[in-house]
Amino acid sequence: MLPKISITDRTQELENLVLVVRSLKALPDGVFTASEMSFIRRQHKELKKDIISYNRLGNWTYVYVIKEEKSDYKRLEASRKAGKKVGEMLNSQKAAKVVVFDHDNHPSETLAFAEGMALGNYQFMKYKADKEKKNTLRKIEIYSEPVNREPGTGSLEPGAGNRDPGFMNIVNDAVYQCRDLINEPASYLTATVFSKEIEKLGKECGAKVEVMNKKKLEVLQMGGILGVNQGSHEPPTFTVMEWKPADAVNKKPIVFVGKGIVFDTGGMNLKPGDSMLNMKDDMSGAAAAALAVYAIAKAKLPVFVVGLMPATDNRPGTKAIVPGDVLKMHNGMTVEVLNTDAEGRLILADALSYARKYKPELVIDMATLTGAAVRAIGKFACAGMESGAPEELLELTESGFKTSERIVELPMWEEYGELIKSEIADLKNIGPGDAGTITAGKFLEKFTDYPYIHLDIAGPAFLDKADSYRGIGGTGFGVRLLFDYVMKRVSSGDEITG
């Protein structure tokens, strides 16, 4: 259960409390006796320890020092780990409620440290029979004077004199649901079934959902989508989420387009061994473009998105597509099947196409496309490329260092367009091995004539081992990367125009 993040305006003797100061001398009196003084100092000086928990007997109190960092970003980023830390803690003693309480002025830092124990207890727990494991937090409460002396602003309150961290905690819950979709089995999420979680999505933030199945994309002449899903027993669809408010800051939307692929076996090029285990998570990228639009619109922001999310499974039915088939795609350009493991960029094909009819401001994709770009960069950020967008991927990055959801750029020279040319068709769906993450994105390019930035989730989105609060199993990679994108581009008070 997502823990509730609130801005209260006292503590209480017999509460669990976080202690967040910049130095050990800022902590203030009357709280520890001298001989629990001279436990902490030593904890800190001797042990090097960040964390210093004390039992109270009634109650847990720890204390936080946060990191000397010169960058900003990591400063936030060992906050929000030091969070998931502390919450691990409180989980064990089974606390439902804590107190974080910012008593050397350090607001962001303790913002950080919240929403890192807040993203850190998340659990799947749907399919578990045993529910006594589950994370007992639910309340976490901040006791900040410079957040209360200014309630509504920042990116903290949905609303001035709001003392509810709503922002905050609308991107928590869209990263939850974000990573509830993302771990369910291909067993339950089927295309069909990953539309409906979307229109539930919609009702709730009052988004425009539209679904267009099968016969639709025979009309639309997807191509892409309807290659990749005839080898399954199950129907694709192709979902457009489309949040539009009247006092909407820009003219042409921002897009986002997301590889919704339920489950990937890699078609007749059928991947071997373990490398089909973890593919229900193939749709990561539909479900982060689907819950940004949802962050974005619960929190009714003043901006025009969409969400195109294509969406199938991949597997070797009777009726599948082979190696040298040729596609026709949504824009009339043919394809040359090389590897039906290749699949994601054909169904993001058709949406890119698909997306051109909103002459949008700028479009960005995220899928888990290749593994190059795993082997390349590995989990720690995702493969950016950019047409015609170089000071949007600027500030997308930027925004990638705030939320620790970085993003390392690749070049998307003309060179590499010619590795993807194919002898019978207009493109070969795979290059010659080297580059792959590049010759991926230029396929994607041919399908733009518009802002563009693709982004190659494949490392960060899926989890094997715990990486702090992003958990195993899916992170939710990309929801609060867009939704700071987008914010920063509403409070800079700047018309988006185009």
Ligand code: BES
Given for the second form:
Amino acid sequence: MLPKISITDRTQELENLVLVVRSLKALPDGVFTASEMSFIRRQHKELKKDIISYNRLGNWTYVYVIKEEKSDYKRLEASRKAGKKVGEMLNSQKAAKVVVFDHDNHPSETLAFAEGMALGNYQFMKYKADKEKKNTLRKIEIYSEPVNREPGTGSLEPGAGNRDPGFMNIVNDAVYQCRDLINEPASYLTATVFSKEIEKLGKECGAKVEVMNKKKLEVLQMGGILGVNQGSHEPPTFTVMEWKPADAVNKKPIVFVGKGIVFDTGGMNLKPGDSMLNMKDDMSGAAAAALAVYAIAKAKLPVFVVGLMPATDNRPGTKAIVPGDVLKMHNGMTVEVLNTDAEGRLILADALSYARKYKPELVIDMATLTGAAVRAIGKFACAGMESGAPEELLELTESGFKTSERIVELPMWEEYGELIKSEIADLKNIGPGDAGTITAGKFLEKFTDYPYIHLDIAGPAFLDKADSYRGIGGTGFGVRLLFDYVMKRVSSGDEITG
Ligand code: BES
Ligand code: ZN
Ligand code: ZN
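Beyond the form predicted on its own, can we have the form predicted in complex with this ligand?
Below: every chain and molecule of the assembly, starting with the one above.
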């Protein structure tokens, strides 16, 4: 369960307490006895511990010494990770509440610590009968003079502190819900159920949601989505989510597009061996797009944003597309499908082409698109490419460092585009093997005519092994990144709007 973060203006004796300090010298007089102080010093200096804990009459005190790091970003991420560690210790004590005390005025690190603790508390328990191992932590109170001085202003700098705890709760909740959707198996989360879940989200946050069914997709001639869906016993959906506040700073929307393959078997090019194992995660991009809109709407940010979530599974049914088939896409272009496992780009192409009707100021897509991205970058960042949006990608990359949902840029040079020209159609859906992440990006670019950023999140979207506050399973990658980016857009006003 998501622990709620709140601001408090007092600390009490006899409760679980974390003291966040930059240096042990800053520890408050009178709080520790001389022997406690020497214990803390020894743990820090000799045993090199950043987190020192001890018990007093059943209540735990933790001292977190903020690590010396060269950049603010690294310090914030180290603080999140420390928060996760302390959260684990508190859960093992069956604690429900903790106060995090920003002792020597490091509000950003303190908020990041709370953020890591909250995000690290996530569990997916829906299918477990035995709820014994359920985390107990429910409440994180922050005591911080700088935060108390400006409660709710959201003006704290830098990083996590840019969001007041109210926003932090909203965004954490969105990350939790995103993880839930990703962790749901395909037996539950069909395209239809996925779109119903997004309808529920829309009702909750005040965004408008429209679900386009198979008939509508036929009318719109979305040959990519319909083609991928041919092998399935379940119909496809295309869900549109719109947050258009009256006070929006932008007239043209920022559009998020997400790959919503609820399960990727590979289709007729069936995935071999274990490579199919985690393919329920192939809708992580769509989940992140929907939950980013959700968080932005819940926070009532004055920014016009749209989410486009095409969804289907990819299966080898009797009617499934086979290699060599040619599909006619929503924008009229034709695609020779040489590998049915390169299906994500087919459904995204239709969604990107559909996005043109919004005359968007920017489109960002997120997709678990290529194994090549995982091989190149691993789990610690996504691959990013841009077309006509170099400044925007720089801004987004900065948000990536801030939230630790990092982006590594790959090029979109035209030579790569040559590699996906087909002999018999306008395009083919795979390149020659090399640079698979870039050729996939070039393929998508062909369906855009607006400033465009493509994020291949195949690596960081889902983990087999926990990475601190990003536990096993869906990570929710993209939600915090896009929220932070849109927050910046609020303060940049309407200068981008033409
Ligand atoms: N969903 C996969 C990509 C993927 C791989 C995501 C590993 C997460 C982890 C995608 O649809 C796919 O199968 N891509 C193929 C493309 C190839 C056939 C050109 C791939 O990467 O092997
Ligand atoms: Zn595939
Ligand atoms: Zn896929």
